[in-house]
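In the block that follows, a single chain appears as structure tokens, in the form predicted on its own.
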Amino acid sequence: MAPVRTLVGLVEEKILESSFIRDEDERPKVAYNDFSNEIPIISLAGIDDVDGRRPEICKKIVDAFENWGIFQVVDHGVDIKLISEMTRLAKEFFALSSEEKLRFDMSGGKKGGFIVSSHLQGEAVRNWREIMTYFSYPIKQRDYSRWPNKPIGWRNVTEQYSEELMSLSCKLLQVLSEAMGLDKEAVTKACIEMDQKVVVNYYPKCPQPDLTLGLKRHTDPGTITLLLQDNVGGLQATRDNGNTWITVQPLEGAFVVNLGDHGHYLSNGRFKNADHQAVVNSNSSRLSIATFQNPAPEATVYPLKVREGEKPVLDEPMTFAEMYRKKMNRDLEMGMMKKLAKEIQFQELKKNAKVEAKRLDQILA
């Protein structure tokens, strides 16, 4: 099957390409719509009510970081109707051709736009979905010449989206940091200027969900992130290495918190890094916008208290560009180990098969 640039294409075909397909242990284990009421949901009404429900907001927020590392939010004060217009911009962008979407083509190292995957060069399978890329702060690092003119309005939209994204994020970390009895800015300070970016992700029907993922097992480098899910469902958690998987229940209008491996290191591993992925189906479409909250790459990478008793999770402090650098590759080691695996046990195979074909040839000669 010739390769295709998006995934229109695909859709409609009977047999997945080979090129989305996983091996058998990274596959999905629970259907994208067995929803598990699992995962806190926690209201913020009051949480700036200092005399009133704040500190009651705080531990359960606090308790949902330590057990999970991922907990809904509702009552979180992001406009509603922002959220509506986000939501519906996006899926008119990806109803568009191929053509138009492809302007906006992030390969090659360009900073936003549109690409299919986002599998990192060198890994051999891809993710089943389309995405669009905004990076949005620092304000004065805007490429707009990367932002989508189609549909109409969407620029004006993000740029709300994102602020208001942005100002919630603040107040979640926030509470990380009052939970370490630091000062409450003291997450925010350590990101030095925190970076942004907005990843709208479209997850279209699949012919076999069964054998792919529309993105593979992670979990998030940056500090923290908020994910706006529609109410088709497909993003899963584990908190033990993957042997169970829960699929979380979509709520209208409510943001999906992961903690990132930079909120993990800072809090000295007391706050879970939220272990996940996203799995697809045969019936709907998916859309989910996810804001990545991340630390300037500059930014030192290390706890910024560690507890009487425990020892820091990190050898040595680092920034976040090494950070990041090392995960990407480590990453990408694991993943050429298991294909250099599964060829040695290919060719064990073979070498078998040649031995046991000779050893019928003596007997039946």
Ligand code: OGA
Given for the second form:
Amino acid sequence: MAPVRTLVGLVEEKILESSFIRDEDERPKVAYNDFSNEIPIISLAGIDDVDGRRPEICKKIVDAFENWGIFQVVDHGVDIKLISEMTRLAKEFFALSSEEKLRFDMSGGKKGGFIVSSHLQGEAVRNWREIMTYFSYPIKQRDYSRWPNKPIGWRNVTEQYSEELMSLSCKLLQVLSEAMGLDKEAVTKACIEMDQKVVVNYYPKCPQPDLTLGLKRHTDPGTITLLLQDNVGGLQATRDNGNTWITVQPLEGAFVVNLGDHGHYLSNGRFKNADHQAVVNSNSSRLSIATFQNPAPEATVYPLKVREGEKPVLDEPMTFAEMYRKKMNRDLEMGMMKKLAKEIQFQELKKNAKVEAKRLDQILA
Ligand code: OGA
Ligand code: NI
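Could you present the same protein in the form predicted in complex with the ligand, rather than the form predicted on its own shown above?
Starting with the chain above, the whole complex follows.
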């Protein structure tokens, strides 16, 4: 069966289409609205005042990255009107007809646009989401032909949004640099020139949410991610390798800040790369906007500082492009191995059933 190109028709079905059904061990363990307040909420109010709250705020951020790799940031300075415009327009986009959305179809390797599940080819199971991806930085590489011109005004709002999030991210990365005892700009310099990718996630209502995920478990590959989510809930985090999960309490106007693999390696593993996933539900659709701050593809991935008595977490330096490629290949291989293992198991069962049937035949003959 040809893969569906939007989720529009599937939302109304009673039964979930099979390509979205996950193995039992990957399915949600905790409800989308069973909220936890374990993830710290940190206010940035006063971070730039001389002799102000800076040291106290930095300490909270560092603690959060050491414990969880996640926190929620408030009083971050991003215009609240801009945030609500961005959300409103994004919702309007996903409400457009399939035909309109597919004008920006990114399947076949196009850089930026619309797709179901993810741009990765060869996924074993699909995610219950539609996405719209913008490659927003470096500015000179922007391809506006991949930025939707509907709803009117979204393009312009996305430009402003990506600029404000770039500057908030750089502020947070300064804190990380300082925490490692380095120059304020050490992390951004290690990125050479910061890339930014904005991914708008739309998770429609799902007929059988317990069998699937909106976005399977992962760590973000880049330096840092800023996630804006609506009040529905669905983002979940684990810090014991998937044994227990918590659902992050949605907080209006806040960004969830995640550390990615690059940030984790730069800190020589001191700061955690957040292990997370998104679950869906059958009551309401959900929108989230993830802004990924990544290093340039040619940037070197290697600890900026190895503390006394520690060993480097990486054997040798590699470029971010290599790191990314390895990660994606590993993910795809894991998926394929699982699929293959299931197929072999099925063949074995079939073989055993045949032997059994033959034996029965003989007994009954
Ligand atoms: C992501 C992500 C979580 C969410 O896009 O990488 O983790 O709640 N999203 O949408
Ligand atoms: Ni993520």
